[in-house]
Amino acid sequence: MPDSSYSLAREQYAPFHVDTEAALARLATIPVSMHCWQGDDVAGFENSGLGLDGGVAVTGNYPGKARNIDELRADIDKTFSLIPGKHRLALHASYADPAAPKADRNALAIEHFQSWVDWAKPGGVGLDFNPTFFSHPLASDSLTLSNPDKGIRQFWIEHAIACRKIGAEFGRQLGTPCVTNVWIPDGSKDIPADRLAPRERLARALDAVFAEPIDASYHLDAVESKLFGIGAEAYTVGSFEFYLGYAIKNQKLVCLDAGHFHPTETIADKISSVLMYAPGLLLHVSRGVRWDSDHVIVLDDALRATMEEIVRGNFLGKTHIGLDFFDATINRVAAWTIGMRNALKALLLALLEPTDQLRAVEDAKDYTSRLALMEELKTLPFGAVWDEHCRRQNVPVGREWLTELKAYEGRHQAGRK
């Protein structure tokens, strides 16, 4: 039986022609891909001793970081138990099972990730994948697929090809397509004399990576741009314009990372334009503070605008939603939980909008009603609808998840050194 506060909320949404039951039913079908690298500060299991490079940096030393694959999976399992709905997990290639035979990145195969598939299958968790083009001896100068050294460039081409094959096997075994996303750190700290040649090399390398077609029912390719990075402040080879052109020409998914653009840009404004020409989107939902700092996402205007645009444009069927942040200043399971729940809250807020009504008054040039309706919606009792969603999905309601998290931290994370 619905909670009384939800029943009242349902009544308050009804005059706006919003069916809260339909919104809850739709939300329950939308998976969000949670990123594994929040749980251990992007450390992975290679133990290369190089530490993070390629413009990737994690700040903070909150205790309880996952130290091995078992602890990471336990933390992921706990997080999923605190989040309503059925979701996915995004892996990086550097998270190959250390119990599998050792292999360099260009020789990785499904055997190095089979235990992840075996872990995911019972819970119906889909897997997504990312080649790891950083924190490796052959990425020490942050030049990978655009490297002028043919041998180094070939190594990274082979790595990306291997990752596509692994991703396809994820999709085949789990029955849901794996999105494999290519992001590279390549760029220049200072002003380059030649901006074209690295991009020409990158384009040729990507052509080699994607040369073998893969059944879309198993696997989808995505490419991800960036504005700048640490060590690549002046020039990034894989800019938005480069990857947008490449993705449209070759019909790949475009990955829009919320932290990879100028601070005055929002990815919400790009979605409809990109989807006029590209076959689909991958979102990396993040929060940049002054730069691409990958803060835990909060329920802010930028997040709400992104989800509103996906729902208003009827783009949910062409959009794959994933998270990408890493915060070591707070409990890492809490960071995942806050981020995932906020992504879902923003989706629910968008689903609770009377889009057809707003579009009708806009088409009639009744901008007064458009603005008035948008503002009135902000004070409707969304929280009661969210709580009902959590209740129906058998996960903690309100702040109850934090109580569970604190107990888990005391039992399982406090002793990790």
The other form holds:
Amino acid sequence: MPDSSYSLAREQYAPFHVDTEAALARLATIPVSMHCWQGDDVAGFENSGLGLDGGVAVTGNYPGKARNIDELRADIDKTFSLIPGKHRLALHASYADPAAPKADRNALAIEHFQSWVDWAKPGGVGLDFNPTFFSHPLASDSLTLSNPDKGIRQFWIEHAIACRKIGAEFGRQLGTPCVTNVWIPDGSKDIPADRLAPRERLARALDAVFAEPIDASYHLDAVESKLFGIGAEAYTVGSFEFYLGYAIKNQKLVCLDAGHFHPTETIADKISSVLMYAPGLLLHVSRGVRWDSDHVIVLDDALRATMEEIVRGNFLGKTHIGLDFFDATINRVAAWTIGMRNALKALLLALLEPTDQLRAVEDAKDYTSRLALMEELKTLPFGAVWDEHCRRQNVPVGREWLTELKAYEGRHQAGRK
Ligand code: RNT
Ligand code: ZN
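Show the other one: the form predicted together with ligand RNT, since we just had the form predicted on its own.
Expanding to the full complex; the earlier chain stays at the top.
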């Protein structure tokens, strides 16, 4: 029996030609790739004593972060129990199982991640992957694939090749393609004398990384651009233009991170253009506040516009939705839960839009109706439909998840020192 508020909501959507049942059915099929690194402030398990670098920063010291692989997995399991639907997990190479034989980054292999596959398989969780080009002695100057030193460059090429093989094995064992995303911190604090040579080195290094083709049913490559980082304010080797060109030329997925553009730009408008020429997209859904601050995503206009674009353009088949934020000022399981639930809420809002009707009035140049309808849609009872989704997916409805989170925090996280 559906909840009575949902039944009323369904009736209110009907005159707009919106079928809430179809929207719910569709939403249940869309996976979101949750990033493992929110759980421990991007620390990973290498224990190198090096802090987080590469121009990326986490602020906050809220107690209870995961200190090891068991705690991280327990926290991820808890988070997944608070989110409707079946989702994926994005790992970083720095999260190799510490129980596996020690290996430097260029020697990582599936054995270092097999326990993650074994953890993921029973729950039907797909895995995505990221080589880690930071927090390592050979990345201390934030120069990796574009490093002028051939030996260091080679080390990072080997790392990325190793990661592709691991990703392919994830895909093969789990029966769902793994997206392996290359992001490097390479750049320069001050004005470079040569902007070209590092980009030429990066392109050659990427060619070496991607030399071996991998079956797309197991594995997909993505490349992530950035505008600037801390310590790379004047120049970023892997800029958007660089990777857009590279990805189109080599038919790689383009990763759009919401925090990696000028602050007034949103990624929503880039989606349709990029997908005209690139074979697919990876999204790093994030929220930059004044800079690439990686705040927890909230249900704001930027997030809504991004999901609207994917749904309106029928791009779900070509778009891999991943999250990328890290906030250490709040409970980290809550950060994940809020972000994941917001990504799904934004998707649902997009699915509850009568796109055909909006397009019809637009084609008729009836911009009055377009604006009027878009504004009326905003006050339809979306919350009742979202609650019904949570109810049907057997996860907490509304603020109930917070009660569960607080209990989990008291029982499992509070004692972590
Ligand atoms: C950094 C990039 C990158 C990282 C993760 C940890 O600015 O967004 O995606 O956040 O790889
Ligand atoms: Zn990112």
